[in-house]
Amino acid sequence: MLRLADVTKSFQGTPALHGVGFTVAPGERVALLGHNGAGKSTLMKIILGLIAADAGRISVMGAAPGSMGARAVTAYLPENAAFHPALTGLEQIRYYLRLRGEDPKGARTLLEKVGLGEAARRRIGTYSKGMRQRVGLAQALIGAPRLLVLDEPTSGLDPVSRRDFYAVLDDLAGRGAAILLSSHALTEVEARTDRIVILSGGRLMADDTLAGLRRRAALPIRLQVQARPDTADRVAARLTGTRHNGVRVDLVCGPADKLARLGEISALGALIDDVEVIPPSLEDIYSHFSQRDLP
C-alpha cells in the first residue's frame, strides 16, 4: 500500500531525513514514533505530496505522492483539526462529501460512526477539542480510503473516545486499509498497532513488531512473585529477590534467563500464590532505540 525507500530531505542545508525506508501493508497499523524534530512531520508531508523529497522513492498504491491516484485513496487527519465554527457537524461533513463527489446523505452515518450522532446538528463552535477531532475522523473516512495518515489523532480525546477511535481503526484495518499513525501516547499505541517505526534525528532507528523490538533490545524483564502469607522472607531469600508490600517479591532478569527464573519460582511450589511477567514497555523500547548513538 505504502512504500518508502531511501527517502532523504534537507531544509536550507539542514538534514531532516536520512535514507528512510519502510512499508505499510494493507490491513496493517503502523505507529510512527519519534521525539519533536525527529522527522515525523516532514515524512508525513512527503507521503501526502505536500512537499517533495530530495531523493528516494515513495509509492502510494503504485502512484506518486500528491498525484490524483494517490490522493483518491489517501486520507489525512492532523493533530489540530479546524472547521468553520458556524457550521453544524452535519453541514460540515455534507460539504466535504460534495467536494469528494459523494452523496451528502451519508453525513449522518459518518458522524454516528465516530460518536457524534447526537451532536450532529450543533454548531462546531460549541464542540470540545475532542469532538472536533472526531469531526476530523469522520471527514477522513469519506470515500473509504485505502491509506490513512494520522498525526496525533487522539489528542484531546477522553479515554472512552480513544477506545472508540481505535475500534474504528481496527474495523478499517480489518477491511484492508493501511494505517500510519504518529503518536506520543505510547501506552495506547503499544496495544493497538501491529508494527513500530522509530525515527531519531531523521534516521530510521527501528522497524519491527513490538515483540521483535523487545528481542533486539534485550532489556531486563521484571518478575513479580506473590508469596503466600508469612513466606515472603523465605521466598525472597531463595530467589535472591527484593520484598515489597508484605507478600510481593520482585526479581529482574535478562531475556535469556527468564525461563530459568520461572523454573526456580515454580520449584517453590506451595510457597507461591502467583507470578506476573512484566516485559519492557514500549516506552522502554522507544527510549532504548531513540537514544542510540547515531552513526
Contents of the next structure:
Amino acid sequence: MLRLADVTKSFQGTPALHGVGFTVAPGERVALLGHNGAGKSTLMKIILGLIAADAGRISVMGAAPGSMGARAVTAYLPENAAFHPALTGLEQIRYYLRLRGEDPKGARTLLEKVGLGEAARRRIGTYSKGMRQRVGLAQALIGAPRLLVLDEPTSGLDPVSRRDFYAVLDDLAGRGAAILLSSHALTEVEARTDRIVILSGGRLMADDTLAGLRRRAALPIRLQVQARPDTADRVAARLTGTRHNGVRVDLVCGPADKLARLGEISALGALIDDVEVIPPSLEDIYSHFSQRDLP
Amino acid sequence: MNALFAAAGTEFRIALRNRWVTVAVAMMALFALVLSAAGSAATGALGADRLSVTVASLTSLAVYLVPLIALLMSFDAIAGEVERGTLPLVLTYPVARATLLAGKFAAHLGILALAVAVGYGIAAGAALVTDPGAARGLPALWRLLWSSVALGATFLGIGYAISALARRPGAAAGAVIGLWLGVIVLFDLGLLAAVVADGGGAFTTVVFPWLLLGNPADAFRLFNLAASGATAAAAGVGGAAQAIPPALALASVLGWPVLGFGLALAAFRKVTP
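Alt. form predicted in complex with the partner chain, vs. the form predicted on its own above:
Zooming out: every chain and molecule, the one shown earlier first.
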C-alpha cells in the first residue's frame, strides 16, 4: 500500500506540492492527472525517493521512500524513458534484470511481452520513441513489482500499443500490484483506472472515482430535442429552450432536474422526433476540478 | 556484487561501442612505439640497461597520457547520464550509488590497464629484443605498470567528481581539460618558477617537496624515478626524487586513488536527478 499524507515540497521558495495526501491500495489503479507543472512528476520523484519532501509522511509498502526495501518492490517508468543508444534492447533489459538480482535470461521474454521481440538485438539508438517507451515498460515488469509508478506511460504509443499496455497493467493489478500512473488526458484513463487524483498548482483538487467526480462536479447536462418539422418554435416555447436550427431545441439542466425535464419532453408527444442526453464531457469535469480551462 | 559486475559489464560494452577501448589502446601503443624508436639511440654511457631507460621514458609519457585518457573516459560518466535522462531510472533500482560508481570505475580502470599494458608491453618488448641484459629492468617495469594504473584510478575518480558536479557533459569536458592542464602541465612550471625565484630558501627545502607529493602526477613520477636507478636518464623533477623518501611517494601513489574515489562518491551522492 502506498500512503501519502500532507506531502509538501518547494523549490527555491516556489511551492511545488502543498499538503498532498492519498493512498493506492494493492490491486488498485490510480490515475494522477494535472497540467504541466501541476506537480505530478515531482510527486512521483518523491515517492521514488529521488528527491526528498520538505514535509509530510510517505510510506511505500511500509518502507521509507528511496530505502532499499522500498526500491526493491517498486518499478518506475519515467516520462520519455531514455536508455544508452549504444546498447541493444536485449542488453539493456539484461542489465536491469541483473541489477534487480534476477536471471538475465528472462530479458527475451520481457521484450516479447511488450512486442519488441523482433528488435531485441538492435541498438536502442535506432528505436522510435514508442519502442523506447516499450523498453521502459519491459524493465518496469521485472520481478513482479508491488508498486508501479508510471509517468505518462502511454505518450508516444499508438492506439493499439496503448491497448496492449493497459492489458499488461490490468494483469499486474490483478496480481495485486498497486499502480499509480500520470496522464494529461482524462479520456484515456477513464475506463482503465479505478480512481482519479487531480493535482493543480501542487494541490490535491480531487481524489475519487470517475462516477464520484461526475456527481460532485454536478455540471449541467445538455438535452438536445429533435422537433418535428415546423414544430421547433412551439417546442422551444413550451420547454423554454433555445431553438438552434430548423428542428433542434437545446435545453440545459442540472443533474437533479434531468428526469423532470425528460418527463416534460416526453409529454409533448407527437411534437418530438427524438431526444439526446449529453452528459458533461470528461474534459469539462477535469477543467472543473483543475480550475483552469483547457486550451 | 552481481550488480557491480552488471554495471561494469554494461559500461565496458558501451566503451567498446564508443571506440574508447580502441582509442585508449591505440594511443598508448602508438606513443610507446614512437618512444622505443626514439630511444633506440646509444644509451650505454648511462650504465643502465635498455629496459630501465625505457621505463624512465615511459614514466614521462605516462604522466601526461594516463591522466588524460582517464579524464576523457570519466568526464561523461555521470553528466552524460544526467543529460540523456538515464540516471533517474537506474537510481530507483535497489542498488547503492557506490555500487553503480564502482561498476563504472572497474570498467574504465580495466580499459586503462589494458591500454597501459599493451603500450608498455610493446616498448618493453623492443628493449628486451635489442638488449640481452634488459631483464634487469623488469621490476621497474612492473612498478611502472601498477603505479600507472593507480595514477589512472586517481584521475578517473577526479573525473567522476567533476562529471557529477558539472552535471552537463560540455561543462565537464571543459573542466577536465582545464584540470589536466593545471595539474599536469602548469603545476610543474609554476613550481619551477617558484623554486628559481626562491633561490634555495625555505620554499625549496620545506614546501616544495610536499607540493610535489601532494600532486598525484608528480608523486607518480617521483616514485618511479627514485626507484628506477635510471634517474639520470630523466630530466625535470628527477633531481628532486633523491630528496624525498620513496615511502612518502608510495603513500601518495596509493592514497590518491582512494581519495579520488571518495571525492567521486561524495559528489555523486549529491546529484539529484
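For clarity, every value in this text was computed on a predicted model and none was experimentally measured. Residue numbers count along the first chain shown, from 1. Rigid core here is just the name for the largest C-alpha set that superposes within 1.5 Å across the two forms.
For this session: State yes or no: after fitting on the rigid core, is the Cα displacement of G19 between these two forms at least 2 Å?
Result: Comparing forms between these two forms, the G19 CA shifts below 2 Å.
Exercise. Comparing between these two forms on the rigid core, is the C-alpha shift at M205 2 Å or larger?
Worked result: After core superposition, the displacement of the M205 C-alpha between these two forms stays below 2 Å, so no.
For this session: Taking the rigid core as the superposition reference, indicate whether the CA of I221 shifts 2 angstroms or more between these two forms.
Result: Yes.
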